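As structure tokens, one chain now follows by itself in the form predicted alone.
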Amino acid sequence: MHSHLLLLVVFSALTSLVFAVLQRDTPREQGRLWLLLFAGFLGAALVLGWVMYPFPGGPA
């Protein structure tokens, strides 16, 4: 895979999935739980990458 926002959503999904089913007892706050963390994690990398664009990477 060469695509990171691919493999971040694939993450973000499967470790979300994990979290909700550890957390939650009935399927529906699994279902809801699982919901709110893949979008906070999503939306949190997003918003990290956007506040770190203009950083310059890679060695100098």
The other form holds:
Amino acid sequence: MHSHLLLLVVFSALTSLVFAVLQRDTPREQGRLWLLLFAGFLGAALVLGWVMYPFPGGPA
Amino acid sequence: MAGPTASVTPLLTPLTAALLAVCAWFVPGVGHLWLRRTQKGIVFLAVLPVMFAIGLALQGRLFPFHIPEPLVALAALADLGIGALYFVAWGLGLGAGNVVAPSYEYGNTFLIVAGLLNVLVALDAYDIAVGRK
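Having seen the form predicted alone, could you give me the form predicted together with the partner chain?
Below is the whole assembly, all chains and molecules, this chain first.
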């Protein structure tokens, strides 16, 4: 399993799930927070990746 | 200073709550199951070991307690946060780490985060037990 995107998705999904279950009590609230956190993880990673794209060490 | 949760009655005595926190650290989710937060306990019991197993499968490393290198020692402490699974993996000779594997750093991240999340879960169980939540 060497797909960076797949690993990012799996990590984000599981970490968000733990945070959501920890912070909310009802399944409905947990699901809503999970979605928010998961989207935040993915969005932040993709935006940061895009911003860092031109930095040295990346593709020319 | 009385917070909004100050009036919550403690569920357990301080000593029992401390025992619960240790159990919650040792086996992920057990603290919440003890407190009859069954749904939460089952989620933690399922998700945290899976994260730890993924970290091992990605050839991450269980870091040694090497005090002269503080970051390595901190990573070891975070790895230990997963509780019994750390000792099981160590006993089976897993977690040697393969630094040239493409997934090495991902593996480390899964292992470290699984441990840290379990510490957070154990502290949450303790807070519930002593009436802070």
